[in-house]
Amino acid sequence: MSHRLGLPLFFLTVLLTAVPTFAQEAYVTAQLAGEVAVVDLGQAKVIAHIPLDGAPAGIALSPDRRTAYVTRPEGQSVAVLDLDARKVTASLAVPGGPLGICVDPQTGTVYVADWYASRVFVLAPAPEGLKQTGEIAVGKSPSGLAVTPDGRSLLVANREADSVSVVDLATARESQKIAVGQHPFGLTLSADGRRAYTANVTSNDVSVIDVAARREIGRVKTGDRPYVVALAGGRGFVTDQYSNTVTAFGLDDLKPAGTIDVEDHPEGIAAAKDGKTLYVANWGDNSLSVIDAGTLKVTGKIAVPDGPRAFGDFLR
């Protein structure tokens, strides 16, 4: 993984409930610029800057899509952003190395992975922004997180343990570990919650997990150093950091469907609401690549501030 800031840095499922209609925007954690950049995807340009120190990395949105929660690993905290006002409204100190983050689509509870301490913090929305209500023991170096659409289980990619923890949220305890590829980082759930996908950094593949059966059911080869997976149009798309590519694969046959050349060091990736377009944050090029999910072609490029990471749920 990346060692640029001395800390290896880094999706939430599609919501099943109705949410307000917004113009599609991207909220890009620009780590080196110290901000979250607001990108109007229709205009293909940055329209606002939300200053945020502490090397912002992971991001997740509330169920109503009006609030963003951003991890600050160098600031040992989680920031709360009002997306309509485009400002930071609160911050909660958390110890260790807060990185991966997700939100329960049912309750709005926020889960934050501590890279250093084999645990996940449980944070609840509160009048003051957030409050910590507990922590859950998981595997070594937790990174990507996702809550199943029914709100019953939390899945955690344990990078240094080559596993995915399944947490029973009713008891807030790990109920099982699922063996996957080497050094899983990003973790993505299908919209129905039946399958999970981990980007395995050092085995250069994606593990496909049957969530109900609690087991890996397949692997897909990728480019060099895969980071995170997005799903669109019956395909999976994984960013390959060191290959400067996105690998596409079929969700039914789990076979590679093509390779898309993007810019330097692609990291975060997400699909637009219509499932036809993907956006990729390129760390080394300070840009978002725009990909047509059907043709597997790059159709545009949007300049963003320095060090875009966008690890998590960054589109609304």
Contents of the next structure:
Amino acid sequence: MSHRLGLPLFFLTVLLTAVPTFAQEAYVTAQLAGEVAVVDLGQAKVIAHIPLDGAPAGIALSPDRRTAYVTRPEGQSVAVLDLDARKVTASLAVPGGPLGICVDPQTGTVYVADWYASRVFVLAPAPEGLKQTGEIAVGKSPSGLAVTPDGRSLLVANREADSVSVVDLATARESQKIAVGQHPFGLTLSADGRRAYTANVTSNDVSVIDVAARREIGRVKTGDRPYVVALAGGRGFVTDQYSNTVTAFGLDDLKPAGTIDVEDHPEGIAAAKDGKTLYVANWGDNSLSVIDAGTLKVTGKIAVPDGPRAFGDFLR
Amino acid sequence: MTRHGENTMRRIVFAGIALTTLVAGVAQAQHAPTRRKIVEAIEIDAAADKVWAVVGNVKDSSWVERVVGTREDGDDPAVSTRTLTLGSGRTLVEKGRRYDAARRSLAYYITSNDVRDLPAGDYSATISVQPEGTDRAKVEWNAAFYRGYPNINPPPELNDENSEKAVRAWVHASLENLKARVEKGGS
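The structure above corresponds to the form predicted on its own; please give the structure of the form predicted together with the partner chain next.
To see the whole picture, the full complex is given below, headed by that same chain.
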């Protein structure tokens, strides 16, 4: 009897002591609800709603993690959010369909992909919020993008061109195109910036890129319609929109490591600071699935507002 | 011109239109930036298993609005390809995503459709049947799709609002057809 009680109590104790260590927030772009939902991951619930129209989709955080930049493809603008105050402080109009977004970790410069065109907007933080300082030509329908940790290169997944553009940030010009699988959408860089991973929506695989060598070095099969990759504990995790799964693979051997059932239309995925927990935005189910990166088990589910996409860097 | 010749001619004209649409499609982003979501449900006076016998039979989608013929390629409904012939003479091709007979739920996506039949792009859906007691069931149809026009500045009939309206009407009519068929079939 005492044994049977002991185990759950043990887990409860672990959970309770773990909460302060893991306490983190997620900023979930709820595209259909028209807001950014603030989720306390320790409490596993939405604790604030930041209203934002224009179908918010992509999100990126400033290097100091105090500001979020959110794309509004239907509002043709990028919103600036003060994360401590939990409010929108500014918005900059940009043409086309702003969707993918990232921040240079060195300079804080913001890069926004125009889904309808073949260009990336360069936006600089300014007293009024953001101002546009340039435009870079890339491949067709740029989507996911990221700047290497050294601030030298911007990598852009060109969805309709089946390629990744490498932009030399010193000259702000595309220096190379790397061929990848069909319709790359999300693009994720390893922490050291040596590898990049694209989720190829229509070839149902992930392209692994050697960033220094500027070439694809491997392919990993996924479920149907992969969206974006997250990295944790030596593994890659990719959301499969049509399979309602997350496919895990080894980063060293590029071999499948398991398939995790999540909810309807999983999209954005990110690893928590501790590298042990992953959060997946289920667009269809209006929830976040919590995944243990070690056991590959779903350990929880958090309800969020309608149409969560969380495309980008959505945890802090 | 013989009857056969006319038909061939018509097919060539149709193929020409389809090709033009395809070329236009390739030159644009494949879908709009915002996926739409609709959920339609209907209550049917029949046991859930009886309703599932119709819904879960992907070899015959004739209860779906405007479908006049179904052909399944493959035997596993979790992954098989189904070609639905529509009243317009055109086809709509769907492919299985998931199939769970125990939970009376199936998911699929459309790999090919003409926006004149269904103004949607990258459409996917889950249809499930839940028992409400022994003689009543609730069918829920969740659909996810982008508007019929993928690029910026859509024509009115293919914008987000009207695409959503048209898909909702099609789903609603299909569910009404299902209800009528199952309830007419006796219990």
